[in-house]
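Single chain ahead, by itself, as structure tokens, in the form predicted alone.
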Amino acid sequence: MHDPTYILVAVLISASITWLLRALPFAMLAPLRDSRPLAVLGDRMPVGIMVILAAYTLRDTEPSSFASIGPVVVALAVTIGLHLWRGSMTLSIFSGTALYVLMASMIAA
């Protein structure tokens, strides 16, 4: 049986360094906030991992039959047409995924 008090001293030692590490990126971050290339990749980013991402859903997409490009193509127009029409990011993403998801089961039923 330990003693209480190494295991308290052991719990306040880990629970430092955790806070260390958790505080310590936005400390280094603290001076690059004005920074102008940090706020053009933020202004960039979205844009870039959505490209990313619709790039790595449609990898394995076969072009050539009907049933793995239609829900996919339906999904897509879906997805930006929404976003086109109302801008809500939140509306696109979850209206055309339910759809790829819908559409991907009646064809594969």
The other form holds:
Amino acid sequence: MHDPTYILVAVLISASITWLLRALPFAMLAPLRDSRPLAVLGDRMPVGIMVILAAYTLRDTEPSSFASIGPVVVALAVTIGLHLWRGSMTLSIFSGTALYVLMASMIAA
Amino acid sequence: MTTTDVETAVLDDRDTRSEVAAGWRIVLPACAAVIPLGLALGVLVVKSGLPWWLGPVLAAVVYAGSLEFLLVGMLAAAAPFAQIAVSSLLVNFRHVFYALTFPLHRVTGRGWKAYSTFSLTDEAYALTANPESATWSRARIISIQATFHAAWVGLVALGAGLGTLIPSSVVGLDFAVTALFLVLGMEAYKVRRSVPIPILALGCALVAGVVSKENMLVIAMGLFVAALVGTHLVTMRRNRDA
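We have the form predicted alone; now please give the form predicted in complex with the partner chain.
Up next: the whole complex, starting with the chain shown before.
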């Protein structure tokens, strides 16, 4: 079902881009340090990219189906609430996920 | 070799060992912190119907936490290479800023430098983001990076092994990825505490989702970056005119 060649090519593409992003800036360090637009992107991009990624992972949620959106809303609220309260990434992610798995598995059963 | 050379070599060897150990003391808390995430990634690979070996391969070769989680979903859906390339570029774009402070000048030798940049993850950056790191030895820096790398690969492999033991009636484990991005987003929010930026991003994501579910990621990220650059250019012009 999953072609190993496809998987390996995809992994290599992703790994090469990641390494280039980590290594190239050292070669261009001096001009980068003074680049105002890059600095602006640097502190504004991460929060937005994470929001987009979180939204992307929920793309198959059906807004009109309670069985689909209910567990998502509850688990999101618990994750956000716990993170605001305790500020521990591990605790927030695991509690939110455990709750979601519990709800989704019960609905699916 | 003269006597002094031998003495220097012995001394260097002892230094290297204590420096590697110093690296361990710095990195071990970070290794403990990612135990759940590493296990979760391994489990997710198997639960997504992908071969178990993809877990340790992603961990070893791509070695970029949040991107690895995203890749599992994209690979399971057989996403086009262009989407994988653009996502890798945008998700890991933040790494270009790590070059500004990471003490690569302390890591001598081409091979070591190559490995050090390859393994310059968020955690490696965070652990060296202090003024003292500018005087750390190569042994200590590489010890931090290689130990964290090895721990990550081991955890993901272990998770992939455990994943096969979880019954198929358990669904929804991929919510861990949603929660991961949500929490990372909340952490990133603290940098500026600007409400319009995440709202703009959410707007871009919703528009992109309506336009095309398959290309949602590329469209949303493209719109978002274009909006940021556009706003910056307008502000610059206004400041210049003022």
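Basically, rigid core = biggest C-alpha set you can superpose within 1.5 Å across the two forms. All of these numbers come straight from a predicted model, not from anything done at the bench. Positions refer to the first chain, counted from 1.
Here residue 22 counts as shifted, since its C-alpha moves by at least 2 Å between these two forms after the core is aligned.
Once both forms are fitted on their rigid core, the CA atom of residue 102 lies less than 2 Å apart between these two forms. Relative to the superposed core, residue 81 shifts its CA atom by less than 2 Å between these two forms.
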